[in-house]
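Take a look at this single chain, the form predicted on its own, given in structure tokens.
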Amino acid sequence: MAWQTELTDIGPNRIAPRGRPIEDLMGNARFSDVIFLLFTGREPSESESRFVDAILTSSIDHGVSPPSTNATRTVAACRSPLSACVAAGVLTIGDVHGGAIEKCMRTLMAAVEEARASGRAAGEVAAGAVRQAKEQGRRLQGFGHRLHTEDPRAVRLFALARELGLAGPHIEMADAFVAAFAEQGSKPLPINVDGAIGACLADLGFPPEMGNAFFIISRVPGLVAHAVEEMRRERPMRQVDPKEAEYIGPKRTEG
């Protein structure tokens, strides 16, 4: 018996994402565009595509100091293949770096399904899952960040969402976390952008298995970029040390 995919359609002379022919495609969509066609079986709204765009440029790099970048370089530093080099990257995303998106999701939408069927608002169901995470000694991925006390990107995430209106349930139960946090714990805990695509995929209809691809996507780029420069400036089987890193690119520019 054949398997099936409903994916992509090949053959002599024809490649067809989605039955869309891949020429068609080049120069008329938007990579992030392909991406949503392939992951959703559908094109995205002109709204849609600015805001998966958005969320994929929010975790492009984020200079020396993550495991994702800190492993690519030191594998570069041994000269190793780029693909080894991004494939190290990549290998260290997981609960702690770069996968709390799939978590953060689970949790607002069981918090948003809550709240369907109970009747209760928003703020009560975040409350209520705050203080048991407390009493149970368990971290809920997707806030607070070890630099930012308050994450641009996610910042600009929920803001563009509502600009757009494409902000649902997810964001708003994510604002109720978040304040929920506030009200309980000794210091503000904001949402991070884990946590921020998290609540932006969900209210785009993503399911959670696909979260953490959107952080891979995103950061590979950044891993490239890297790579090439370990491999070009620095002198090979360095120690990487984040903290000896100087900046030295062009100043911050106001958009």
Given for the second form:
Protein chains: 4
Amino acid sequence: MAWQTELTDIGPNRIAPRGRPIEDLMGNARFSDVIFLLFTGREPSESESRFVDAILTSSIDHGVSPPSTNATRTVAACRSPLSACVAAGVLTIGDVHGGAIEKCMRTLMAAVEEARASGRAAGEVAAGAVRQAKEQGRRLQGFGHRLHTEDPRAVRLFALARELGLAGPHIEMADAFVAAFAEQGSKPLPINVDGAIGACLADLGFPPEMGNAFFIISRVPGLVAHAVEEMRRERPMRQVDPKEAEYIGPKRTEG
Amino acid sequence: MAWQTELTDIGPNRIAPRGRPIEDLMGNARFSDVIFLLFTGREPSESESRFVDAILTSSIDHGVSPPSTNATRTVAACRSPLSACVAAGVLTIGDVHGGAIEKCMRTLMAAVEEARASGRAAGEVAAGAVRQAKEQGRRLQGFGHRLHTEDPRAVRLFALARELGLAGPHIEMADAFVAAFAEQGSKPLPINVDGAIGACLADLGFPPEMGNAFFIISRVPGLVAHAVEEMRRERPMRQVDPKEAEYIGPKRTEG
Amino acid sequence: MAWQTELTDIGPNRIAPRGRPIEDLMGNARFSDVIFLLFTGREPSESESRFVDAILTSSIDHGVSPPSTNATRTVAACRSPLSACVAAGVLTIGDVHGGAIEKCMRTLMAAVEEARASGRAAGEVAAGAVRQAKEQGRRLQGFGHRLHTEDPRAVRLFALARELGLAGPHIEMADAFVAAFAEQGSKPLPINVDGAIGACLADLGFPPEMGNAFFIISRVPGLVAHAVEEMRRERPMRQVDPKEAEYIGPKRTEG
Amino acid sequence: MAWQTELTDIGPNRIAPRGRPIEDLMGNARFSDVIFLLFTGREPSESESRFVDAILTSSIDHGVSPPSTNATRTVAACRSPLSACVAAGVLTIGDVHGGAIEKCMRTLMAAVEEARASGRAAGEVAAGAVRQAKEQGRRLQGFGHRLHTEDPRAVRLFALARELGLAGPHIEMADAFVAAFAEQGSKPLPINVDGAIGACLADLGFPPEMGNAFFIISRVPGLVAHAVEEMRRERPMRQVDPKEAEYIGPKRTEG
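Could you present the same protein in the form predicted in complex with a further copy of the same chain, rather than the form predicted on its own shown above?
Everything in the complex follows now, all chains and molecules, and the chain you saw is the first one.
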């Protein structure tokens, strides 16, 4: 009794993700296009392709402060193999670290569905959801950031979505939530990168449980870079304190 | 006493991998370009960009047979979080699974250096190395494949390197090794995908210890796709036997 | 601003888990006693000490079939370091693999509390809970086993609890559930090792979230043994099929 | 074609590690005895049993400073499941963290073998090895400690070995190395806990590659305790700095 997979067709001299010969993808499709193909079964449009690249780029690294980086560097300080360093960093990702993507997707998808079913405007639905969360003392995930008052990644993702014609009801609803916070709250709560990725993935048609999928794929290269840097620059077994680090690379340049 | 990092400059409303504002990278650079930037400190040329995409695409998935997939699916069958599924798969990657990239890089780099220092031709150096390995009973990693007699990924990588003008002495040396095997051996030993990636990374200027870095980044999306498929299609706690699976997706189509 | 720990006092030439000098524990306490001490802050009584040993012994290994073993062996087949092999096996442990301990603890603790609050007999409360679960189509975790119709580990744990005078209301309630299944159901559902461990830990006063703690500690030595055996006996990169294995050690002997 | 295992015989209502019915082990053998049984195929003597307990106790926890604890707490701060927290901590264990056990075993075993083959005294062989290491600028692993000038765990292990009649040539050789350091060096280099465990395991007849096996098993309960404490006492996503912690448990008491 065989079990079944739809992902990649393998045979002698044949490797075909979703049925596409890999030698045709290589050199023609971008890496992110093949990720999209594996997840959806189809190749992205040119706009989707650029948008997925921007989403994956947005979370590739956040310096030394995130717990994923700290876990990876702690294992790298012990000179375990690169795969162990990356695995430890990935293990921090879940409900809390990165989890706001999925939670914000669920919030936005429920609100979009409510607006659709009731015929009410996004602003009205968002205002109700924000009021209800406040009454229940629940924090809505995906809004506000410890460090960034205006997260440049979130701003850029939404601008790009509009530029590429890919902004849909979930991005609209995210903006409605930000407006509702501003109307009802004292402290502004702009959307953060997790919330913005969530809105973008929802508008691209991905289900909420794919939130961490994109975050993991996006962050793994950053973790690899930190592990390699740790092994090259620092002595074995040092205690890694993320609050003590200093950036010594080139300063901010325009693109 | 601060410790130092050259990777990403972080401050309020500032996220700049290698000093480049992330909002400028997003929408302009491809995900693989930002991976290249994080690793090297510079953005790739257009040719390098397409080449890195092909390298990362080449190992994204190999169906259900590899141990990385099996470890990921076994954890996914237990319904552990996606990050745990991916971490377990990554932990298979090392000296054996994927390790031929680094080992082949070291072989080719030593041979290229020997040719340079001695002024001998690549073919002569390769013939000597193949003869010596045979006499010592050592298997040279990166050549031959259990399933593929002509690995379409390796063929495509070398063709693309030449098309893009990026083929250098390590790809030339890899071809010289294949020729030496054919002259000296009974059984043909074409280069496999690991060996081909190793030759390409060496010609791009990466050090051998980056071999697994590329393999991990390339394979993680495939592992994510297998974890998601396992959770969607199969019952919890099933025993995953990679030899019993059947591909049921679309059949091979031309690109 | 220091953060605080109650676990182990460390200073020059001073290592004191829960304040006990480690040199006094070594040679006097058993390993399992120090585990108990770390978790509870006190040393176990002689009866508790033997009981904890039995609990930890019960799940130390279950041959090649469990997913934890399969994940560990798959990584060991790739010759990753022992720590990577063990980590991959541990990652299978959670809601599904081992999770019945915690779930059964919650079921039994709720039923014991209900009996206490209402003054009803264990048998009556258990019968109600079993009936309700049946009506709602919910499976009660901790009862029934794929392979064992009478799990020798569960039988032994409950007998030992009584012999040592440590059986309390949760073991009594577990028996009441088994009786209720027999009265109401067609198929007998004896308690399995997970359920029995859950009842024992609850009677020892541990909270439900410690269920997986004991399972992980118990299983890690088994995973180590499988990783070591895999590396010694089998060739690298083999595909591990848990259904194809044969036990070749000494046959069953009386203790 | 079946593959083979010598570890545990499994069948309906039959679970027998190394052929011993588990219900006979439970209540009679200590957890550490069953670990010894799984690893060696035989049950330990009473002396060996107490000694293995002391070895496993010696490394169960070292407060918040080790990288294993830091990795586990960093993942626990992200509220990943207990198994992910433990896995990340285990991944720090290898060549550097804990690796001195295996390295010291190899040093001592080579020296004992050299003494046996040459008929020279332990002191003479040790003096030669220490001199040679000094000349080559190699540090001998297993001697000296960052924090402890006289490691109470090492002292206790050797005293206990002698008390139990289990001290053999490797413990004798370890003492000879310490004497050689004192004679030749300016700074005293007492044996540390890793070196002492290595000498004890070698005298018990274990091969060097089992060094990390014992360290992992010993440390896992400590990692579990730290993960549980982190989740109970600290807020999600905090940055864990091991240098800022304060022990607030009971103060040092005599055993």
